[in-house]
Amino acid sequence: MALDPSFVGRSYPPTEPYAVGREKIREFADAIGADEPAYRDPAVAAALGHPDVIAPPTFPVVVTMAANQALIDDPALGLDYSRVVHGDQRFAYVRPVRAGDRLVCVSTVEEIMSRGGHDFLTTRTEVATDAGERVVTVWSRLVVRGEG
(Lines of atoms letter the chains of each structure in order from A and count residues from 1; the text may use other names and numbers.)
(Lines give C-alpha, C1' and ligand atoms only; values in the text may rest on other atoms or scores of the structure.)
Protein backbone atom coordinates (compact mmCIF):
# COMPACT_ATOMS: atom_id res chain seq x y z
CA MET A 1 0.00 0.00 0.00
CA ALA A 2 1.47 3.36 -1.02
CA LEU A 3 1.64 6.30 1.36
CA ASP A 4 -1.27 8.72 1.04
CA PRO A 5 0.15 11.97 -0.42
CA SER A 6 -2.78 13.97 0.97
CA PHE A 7 -1.02 13.75 4.35
CA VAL A 8 1.59 16.32 3.27
CA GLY A 9 1.12 19.32 5.55
CA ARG A 10 -0.74 17.36 8.24
CA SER A 11 0.41 18.03 11.80
CA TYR A 12 -0.21 15.81 14.76
CA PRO A 13 -1.17 17.01 18.26
CA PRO A 14 1.59 18.14 20.62
CA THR A 15 3.15 15.48 22.81
CA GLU A 16 3.00 15.51 26.57
CA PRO A 17 6.04 17.30 28.03
CA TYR A 18 9.20 15.19 28.31
CA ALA A 19 11.31 16.10 31.35
CA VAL A 20 14.98 16.13 30.37
CA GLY A 21 17.09 15.01 33.31
CA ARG A 22 20.82 14.83 33.90
CA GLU A 23 20.65 11.04 34.14
CA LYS A 24 18.88 10.70 30.78
CA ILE A 25 21.50 12.93 29.16
CA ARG A 26 24.31 10.89 30.73
CA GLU A 27 22.73 7.60 29.63
CA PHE A 28 22.36 8.88 26.07
CA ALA A 29 25.93 10.20 25.99
CA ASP A 30 27.21 6.86 27.29
CA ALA A 31 25.16 4.97 24.68
CA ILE A 32 26.69 6.92 21.79
CA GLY A 33 30.20 7.08 23.27
CA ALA A 34 30.19 10.87 23.71
CA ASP A 35 32.62 11.93 26.41
CA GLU A 36 32.14 15.72 26.36
CA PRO A 37 32.31 16.88 30.02
CA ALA A 38 29.45 19.38 29.50
CA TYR A 39 27.14 16.37 29.06
CA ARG A 40 27.86 15.24 32.64
CA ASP A 41 29.31 18.03 34.76
CA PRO A 42 27.13 21.05 35.64
CA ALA A 43 30.22 23.14 36.49
CA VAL A 44 31.71 22.54 33.04
CA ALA A 45 28.37 23.38 31.41
CA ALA A 46 28.09 26.55 33.53
CA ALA A 47 31.60 27.63 32.48
CA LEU A 48 30.36 27.38 28.88
CA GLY A 49 27.37 29.59 29.70
CA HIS A 50 24.68 26.94 30.18
CA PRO A 51 22.37 26.75 33.21
CA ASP A 52 22.85 22.97 33.50
CA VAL A 53 24.36 20.05 31.60
CA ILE A 54 23.60 19.98 27.90
CA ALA A 55 22.62 17.04 25.74
CA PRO A 56 24.51 15.66 22.75
CA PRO A 57 23.23 17.10 19.44
CA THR A 58 21.35 13.92 18.49
CA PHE A 59 19.50 13.63 21.84
CA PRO A 60 16.23 15.05 20.44
CA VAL A 61 15.76 11.70 18.66
CA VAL A 62 14.57 10.44 22.05
CA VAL A 63 11.59 12.80 22.07
CA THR A 64 10.91 12.98 18.32
CA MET A 65 10.60 9.21 18.01
CA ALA A 66 7.75 9.35 20.53
CA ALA A 67 6.19 12.29 18.66
CA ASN A 68 6.29 10.40 15.37
CA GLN A 69 4.55 7.40 16.91
CA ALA A 70 1.16 9.04 16.26
CA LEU A 71 2.03 9.24 12.58
CA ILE A 72 3.31 5.65 12.50
CA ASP A 73 0.12 4.44 14.19
CA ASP A 74 -2.20 6.33 11.82
CA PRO A 75 -3.68 3.59 9.58
CA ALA A 76 -4.96 6.11 7.03
CA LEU A 77 -1.40 7.12 6.10
CA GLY A 78 -0.66 3.61 4.82
CA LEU A 79 2.76 3.25 6.45
CA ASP A 80 3.93 -0.36 6.77
CA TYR A 81 6.55 0.11 9.48
CA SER A 82 7.88 -3.42 8.97
CA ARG A 83 9.27 -2.18 5.63
CA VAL A 84 10.85 1.04 6.96
CA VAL A 85 14.52 1.90 6.99
CA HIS A 86 15.91 5.17 8.32
CA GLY A 87 17.05 7.40 5.48
CA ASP A 88 18.20 10.71 6.94
CA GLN A 89 18.13 12.90 10.05
CA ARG A 90 18.83 16.65 10.31
CA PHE A 91 18.79 19.10 13.21
CA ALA A 92 18.53 22.90 13.20
CA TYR A 93 19.20 24.26 16.68
CA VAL A 94 18.09 27.47 18.35
CA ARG A 95 19.89 26.38 21.52
CA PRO A 96 21.13 23.13 23.08
CA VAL A 97 18.78 20.81 24.93
CA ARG A 98 19.63 20.99 28.62
CA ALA A 99 18.74 19.27 31.85
CA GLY A 100 15.60 20.81 33.30
CA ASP A 101 13.92 21.33 29.93
CA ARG A 102 10.36 20.08 29.53
CA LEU A 103 10.11 19.40 25.81
CA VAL A 104 6.98 19.26 23.68
CA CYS A 105 7.00 18.11 20.05
CA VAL A 106 4.72 18.76 17.10
CA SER A 107 5.33 16.56 14.06
CA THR A 108 4.27 17.50 10.54
CA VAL A 109 4.41 15.44 7.37
CA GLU A 110 6.60 17.60 5.15
CA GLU A 111 7.02 15.43 2.05
CA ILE A 112 5.86 12.15 0.56
CA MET A 113 7.35 10.92 -2.70
CA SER A 114 7.93 7.68 -4.57
CA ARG A 115 11.08 6.68 -6.44
CA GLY A 116 12.18 3.35 -7.83
CA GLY A 117 9.31 1.49 -6.22
CA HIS A 118 10.01 2.90 -2.74
CA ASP A 119 8.12 5.57 -0.78
CA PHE A 120 9.92 8.35 1.07
CA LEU A 121 8.34 10.11 4.03
CA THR A 122 9.89 13.26 5.50
CA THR A 123 8.67 14.61 8.82
CA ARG A 124 9.54 17.91 10.47
CA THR A 125 9.26 17.97 14.25
CA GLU A 126 9.32 21.26 16.10
CA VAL A 127 10.74 20.79 19.59
CA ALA A 128 10.03 23.50 22.13
CA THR A 129 9.81 23.85 25.89
CA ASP A 130 6.38 23.58 27.46
CA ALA A 131 6.62 27.37 27.93
CA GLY A 132 6.86 27.77 24.14
CA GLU A 133 10.60 28.46 23.72
CA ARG A 134 11.82 26.95 20.44
CA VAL A 135 14.79 24.62 20.91
CA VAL A 136 15.37 22.58 17.75
CA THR A 137 13.72 21.50 14.52
CA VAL A 138 14.31 17.87 13.53
CA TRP A 139 13.77 16.43 10.07
CA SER A 140 13.57 12.68 9.61
CA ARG A 141 13.29 10.77 6.36
CA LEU A 142 11.92 7.24 6.36
CA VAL A 143 12.22 4.96 3.35
CA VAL A 144 9.42 2.45 2.92
CA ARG A 145 10.89 -0.35 0.84
CA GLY A 146 8.79 -1.55 -2.07
CA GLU A 147 7.56 -5.11 -2.15
CA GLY A 148 9.44 -6.13 -5.29
The other form holds:
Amino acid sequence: MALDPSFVGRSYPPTEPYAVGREKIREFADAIGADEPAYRDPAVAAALGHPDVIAPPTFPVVVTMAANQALIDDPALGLDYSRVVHGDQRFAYVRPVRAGDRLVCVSTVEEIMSRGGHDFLTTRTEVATDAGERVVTVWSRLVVRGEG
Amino acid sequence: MHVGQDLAPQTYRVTRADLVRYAGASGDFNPIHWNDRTAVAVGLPGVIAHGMFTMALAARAVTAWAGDPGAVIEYGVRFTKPVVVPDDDHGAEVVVAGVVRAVDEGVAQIDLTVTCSGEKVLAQARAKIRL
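Given the form predicted alone, state the structure of the form predicted in complex with its partner chain.
Every component of the complex follows; first up is the chain already shown.
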Protein backbone atom coordinates (compact mmCIF):
# COMPACT_ATOMS: atom_id res chain seq x y z
CA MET A 1 0.00 0.00 0.00
CA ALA A 2 1.27 3.43 -0.95
CA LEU A 3 -0.47 5.22 1.93
CA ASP A 4 0.87 5.08 5.46
CA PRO A 5 -1.84 3.24 7.48
CA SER A 6 -0.57 4.75 10.73
CA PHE A 7 -2.39 7.96 9.70
CA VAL A 8 -5.74 6.39 10.65
CA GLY A 9 -7.18 8.26 13.61
CA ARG A 10 -4.94 11.26 13.09
CA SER A 11 -6.65 14.64 13.45
CA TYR A 12 -5.47 17.96 12.16
CA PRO A 13 -5.63 21.22 14.16
CA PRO A 14 -8.75 23.37 13.67
CA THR A 15 -8.55 25.61 10.63
CA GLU A 16 -8.70 29.39 10.81
CA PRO A 17 -12.36 30.49 10.62
CA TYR A 18 -13.80 30.77 7.08
CA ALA A 19 -16.20 33.72 6.93
CA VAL A 20 -19.17 32.75 4.75
CA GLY A 21 -20.44 35.75 2.79
CA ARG A 22 -23.65 36.35 0.86
CA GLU A 23 -21.75 37.02 -2.36
CA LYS A 24 -19.76 33.77 -2.12
CA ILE A 25 -23.00 31.83 -1.65
CA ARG A 26 -24.53 33.64 -4.63
CA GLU A 27 -21.45 32.91 -6.75
CA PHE A 28 -21.59 29.22 -5.84
CA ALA A 29 -25.35 29.02 -6.47
CA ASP A 30 -24.88 30.72 -9.85
CA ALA A 31 -22.12 28.25 -10.74
CA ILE A 32 -24.38 25.24 -10.15
CA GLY A 33 -27.34 26.98 -11.80
CA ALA A 34 -29.42 26.96 -8.60
CA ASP A 35 -31.80 29.91 -8.65
CA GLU A 36 -33.61 29.40 -5.33
CA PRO A 37 -34.27 32.82 -3.75
CA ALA A 38 -33.25 31.49 -0.30
CA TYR A 39 -29.64 31.47 -1.60
CA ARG A 40 -29.85 35.17 -2.50
CA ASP A 41 -32.56 37.03 -0.64
CA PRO A 42 -32.29 37.35 3.16
CA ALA A 43 -36.03 38.08 3.41
CA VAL A 44 -36.91 34.80 1.67
CA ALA A 45 -34.44 32.91 3.87
CA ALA A 46 -35.96 34.58 6.96
CA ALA A 47 -39.44 33.46 5.92
CA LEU A 48 -38.09 29.88 5.90
CA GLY A 49 -36.69 30.39 9.41
CA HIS A 50 -33.04 31.18 8.61
CA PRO A 51 -31.25 34.24 10.03
CA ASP A 52 -29.55 34.95 6.66
CA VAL A 53 -29.28 33.49 3.16
CA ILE A 54 -28.45 29.77 3.18
CA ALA A 55 -25.97 27.90 1.00
CA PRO A 56 -26.71 24.96 -1.34
CA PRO A 57 -26.18 21.49 0.18
CA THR A 58 -22.76 20.86 -1.41
CA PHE A 59 -21.34 24.30 -0.55
CA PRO A 60 -19.43 22.96 2.50
CA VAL A 61 -16.83 21.40 0.16
CA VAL A 62 -15.55 24.90 -0.56
CA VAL A 63 -14.43 24.95 3.06
CA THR A 64 -13.56 21.29 3.66
CA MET A 65 -11.43 20.81 0.52
CA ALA A 66 -9.15 23.56 1.74
CA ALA A 67 -9.15 22.04 5.24
CA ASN A 68 -8.00 18.66 3.90
CA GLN A 69 -5.13 20.19 1.96
CA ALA A 70 -2.73 19.92 4.93
CA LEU A 71 -3.35 16.17 5.04
CA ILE A 72 -3.14 15.68 1.26
CA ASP A 73 0.10 17.64 1.12
CA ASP A 74 1.69 15.78 4.05
CA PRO A 75 4.63 13.95 2.41
CA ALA A 76 4.59 11.32 5.17
CA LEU A 77 1.13 10.14 4.06
CA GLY A 78 2.52 9.23 0.63
CA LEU A 79 -0.44 10.35 -1.46
CA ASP A 80 0.28 10.89 -5.17
CA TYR A 81 -2.35 13.47 -6.04
CA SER A 82 -1.98 12.93 -9.79
CA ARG A 83 -3.44 9.42 -9.29
CA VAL A 84 -6.35 10.53 -7.11
CA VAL A 85 -10.00 10.34 -8.09
CA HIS A 86 -12.97 11.22 -5.93
CA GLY A 87 -14.63 8.03 -4.67
CA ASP A 88 -17.44 8.95 -2.30
CA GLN A 89 -18.83 12.07 -0.70
CA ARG A 90 -21.34 12.39 2.11
CA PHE A 91 -22.81 15.18 4.24
CA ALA A 92 -24.81 14.98 7.48
CA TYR A 93 -26.28 18.37 8.28
CA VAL A 94 -27.29 19.86 11.60
CA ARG A 95 -28.47 22.88 9.64
CA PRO A 96 -27.64 24.59 6.32
CA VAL A 97 -24.50 26.72 6.13
CA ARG A 98 -25.52 30.38 6.02
CA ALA A 99 -24.06 33.81 5.42
CA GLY A 100 -22.43 35.17 8.54
CA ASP A 101 -21.10 31.76 9.62
CA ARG A 102 -17.47 31.64 10.66
CA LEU A 103 -16.67 28.00 9.97
CA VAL A 104 -13.89 26.01 11.60
CA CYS A 105 -12.96 22.55 10.30
CA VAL A 106 -11.37 19.65 12.12
CA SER A 107 -10.38 16.79 9.81
CA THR A 108 -9.67 13.24 10.92
CA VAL A 109 -8.39 10.31 8.88
CA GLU A 110 -11.15 7.76 9.37
CA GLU A 111 -9.97 4.90 7.18
CA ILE A 112 -7.11 3.83 4.96
CA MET A 113 -7.44 0.61 3.04
CA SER A 114 -6.22 -1.17 -0.05
CA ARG A 115 -8.38 -3.17 -2.42
CA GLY A 116 -8.01 -4.33 -6.01
CA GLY A 117 -4.68 -2.56 -6.36
CA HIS A 118 -6.10 0.80 -5.31
CA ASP A 119 -5.75 2.67 -2.04
CA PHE A 120 -8.69 4.36 -0.33
CA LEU A 121 -8.49 7.28 2.06
CA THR A 122 -11.57 8.38 4.00
CA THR A 123 -11.57 11.66 5.87
CA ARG A 124 -14.22 13.04 8.19
CA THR A 125 -14.39 16.78 8.66
CA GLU A 126 -16.40 18.27 11.49
CA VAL A 127 -17.55 21.74 10.47
CA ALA A 128 -18.66 24.05 13.29
CA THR A 129 -18.90 27.78 13.87
CA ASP A 130 -16.10 29.44 15.78
CA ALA A 131 -18.60 29.69 18.65
CA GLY A 132 -18.69 25.88 18.72
CA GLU A 133 -22.09 25.29 17.08
CA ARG A 134 -21.98 22.11 14.99
CA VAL A 135 -23.15 22.70 11.41
CA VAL A 136 -22.28 19.72 9.20
CA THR A 137 -20.13 16.59 9.13
CA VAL A 138 -18.49 15.85 5.79
CA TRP A 139 -17.00 12.51 4.70
CA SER A 140 -14.83 12.28 1.63
CA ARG A 141 -13.26 9.16 0.18
CA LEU A 142 -10.40 9.49 -2.26
CA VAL A 143 -9.22 6.64 -4.45
CA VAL A 144 -5.53 6.45 -5.31
CA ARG A 145 -5.39 4.41 -8.50
CA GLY A 146 -2.70 1.75 -8.50
CA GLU A 147 0.17 1.92 -10.96
CA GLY A 148 -0.46 -0.07 -14.13
CA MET B 1 -44.29 12.21 -0.34
CA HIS B 2 -45.15 8.53 0.00
CA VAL B 3 -43.09 5.36 -0.20
CA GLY B 4 -42.58 4.21 -3.78
CA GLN B 5 -43.41 7.62 -5.24
CA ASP B 6 -41.46 8.48 -8.39
CA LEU B 7 -40.14 12.03 -8.42
CA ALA B 8 -40.18 13.93 -11.71
CA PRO B 9 -36.78 13.48 -13.44
CA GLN B 10 -34.76 16.67 -13.82
CA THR B 11 -32.36 17.27 -16.73
CA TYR B 12 -29.32 19.51 -16.52
CA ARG B 13 -27.03 20.50 -19.37
CA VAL B 14 -23.30 20.81 -18.57
CA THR B 15 -20.96 22.72 -20.88
CA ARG B 16 -17.28 23.56 -20.65
CA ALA B 17 -18.26 27.09 -19.59
CA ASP B 18 -20.15 25.59 -16.63
CA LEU B 19 -17.04 23.69 -15.56
CA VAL B 20 -14.90 26.82 -15.69
CA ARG B 21 -17.47 28.70 -13.62
CA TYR B 22 -17.68 25.85 -11.10
CA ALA B 23 -13.89 25.65 -10.84
CA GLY B 24 -13.78 29.31 -9.92
CA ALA B 25 -16.66 29.18 -7.45
CA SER B 26 -15.51 25.98 -5.72
CA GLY B 27 -11.75 26.51 -5.81
CA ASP B 28 -11.18 23.13 -7.51
CA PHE B 29 -8.85 23.99 -10.38
CA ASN B 30 -7.75 20.43 -11.23
CA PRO B 31 -6.94 20.74 -14.97
CA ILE B 32 -8.75 17.48 -15.86
CA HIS B 33 -11.90 19.63 -15.55
CA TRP B 34 -10.87 22.19 -18.17
CA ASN B 35 -7.81 20.99 -20.10
CA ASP B 36 -8.13 18.20 -22.69
CA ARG B 37 -4.37 17.71 -22.85
CA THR B 38 -4.17 16.93 -19.12
CA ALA B 39 -7.34 14.84 -19.11
CA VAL B 40 -6.11 12.61 -21.96
CA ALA B 41 -2.63 12.35 -20.40
CA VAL B 42 -4.12 10.76 -17.25
CA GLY B 43 -6.16 8.28 -19.29
CA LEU B 44 -9.54 10.01 -19.48
CA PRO B 45 -11.47 10.27 -22.76
CA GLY B 46 -11.41 14.07 -22.39
CA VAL B 47 -12.35 16.82 -19.95
CA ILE B 48 -14.74 15.55 -17.26
CA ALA B 49 -17.07 17.39 -14.90
CA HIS B 50 -16.06 17.78 -11.26
CA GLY B 51 -17.71 14.96 -9.31
CA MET B 52 -18.86 17.62 -6.87
CA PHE B 53 -20.50 19.52 -9.73
CA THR B 54 -22.54 16.44 -10.68
CA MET B 55 -23.36 15.96 -7.00
CA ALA B 56 -24.49 19.61 -6.80
CA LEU B 57 -26.80 19.12 -9.82
CA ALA B 58 -28.36 16.05 -8.20
CA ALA B 59 -28.88 18.12 -5.03
CA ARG B 60 -30.74 20.70 -7.13
CA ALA B 61 -33.22 17.96 -8.03
CA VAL B 62 -33.55 16.99 -4.36
CA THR B 63 -34.25 20.54 -3.18
CA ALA B 64 -36.68 21.04 -6.10
CA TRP B 65 -38.60 17.92 -5.05
CA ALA B 66 -38.47 18.97 -1.39
CA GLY B 67 -39.67 22.47 -2.21
CA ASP B 68 -37.29 23.79 0.47
CA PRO B 69 -33.56 24.31 -0.12
CA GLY B 70 -32.87 23.93 3.61
CA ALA B 71 -34.64 20.58 4.03
CA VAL B 72 -31.71 18.26 3.25
CA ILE B 73 -30.36 16.57 6.38
CA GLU B 74 -28.22 13.86 4.79
CA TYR B 75 -26.79 13.46 1.33
CA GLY B 76 -24.24 11.00 -0.03
CA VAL B 77 -23.06 9.59 -3.35
CA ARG B 78 -20.44 7.31 -4.87
CA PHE B 79 -18.79 8.50 -8.08
CA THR B 80 -18.76 5.59 -10.50
CA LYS B 81 -18.33 6.99 -14.00
CA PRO B 82 -17.03 10.35 -15.17
CA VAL B 83 -19.31 12.84 -16.94
CA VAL B 84 -17.37 13.60 -20.11
CA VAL B 85 -18.06 17.14 -21.32
CA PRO B 86 -17.25 17.70 -25.01
CA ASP B 87 -15.89 21.02 -26.23
CA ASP B 88 -19.00 22.04 -28.15
CA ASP B 89 -22.09 24.15 -27.59
CA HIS B 90 -24.21 21.20 -26.52
CA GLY B 91 -22.08 19.76 -23.71
CA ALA B 92 -23.35 16.78 -21.71
CA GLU B 93 -26.77 16.08 -20.25
CA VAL B 94 -27.19 14.81 -16.70
CA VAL B 95 -30.56 13.29 -15.79
CA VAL B 96 -31.55 12.96 -12.13
CA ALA B 97 -34.43 10.67 -11.21
CA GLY B 98 -35.63 9.83 -7.73
CA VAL B 99 -37.90 7.50 -5.84
CA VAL B 100 -39.06 7.81 -2.24
CA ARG B 101 -37.61 4.79 -0.44
CA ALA B 102 -38.88 5.44 3.09
CA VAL B 103 -40.86 7.96 5.10
CA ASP B 104 -40.42 7.89 8.85
CA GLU B 105 -41.02 10.47 11.57
CA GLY B 106 -41.15 13.40 9.17
CA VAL B 107 -38.06 12.36 7.22
CA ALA B 108 -38.15 11.02 3.67
CA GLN B 109 -35.33 8.98 2.19
CA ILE B 110 -34.87 9.45 -1.54
CA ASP B 111 -32.85 7.13 -3.75
CA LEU B 112 -31.41 8.91 -6.76
CA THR B 113 -30.55 7.57 -10.19
CA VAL B 114 -28.15 9.90 -11.97
CA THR B 115 -27.26 9.17 -15.59
CA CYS B 116 -25.39 10.72 -18.48
CA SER B 117 -25.91 9.31 -22.00
CA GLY B 118 -27.89 6.47 -20.41
CA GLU B 119 -25.07 5.39 -18.09
CA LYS B 120 -25.15 5.68 -14.32
CA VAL B 121 -22.56 8.19 -13.15
CA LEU B 122 -23.39 8.00 -9.43
CA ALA B 123 -24.17 5.00 -7.25
CA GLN B 124 -25.57 4.74 -3.74
CA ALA B 125 -26.91 8.26 -4.24
CA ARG B 126 -29.26 8.95 -1.35
CA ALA B 127 -30.71 11.96 0.37
CA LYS B 128 -32.75 12.40 3.50
CA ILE B 129 -35.02 15.41 3.68
CA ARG B 130 -37.14 16.84 6.45
CA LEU B 131 -40.77 17.01 5.36
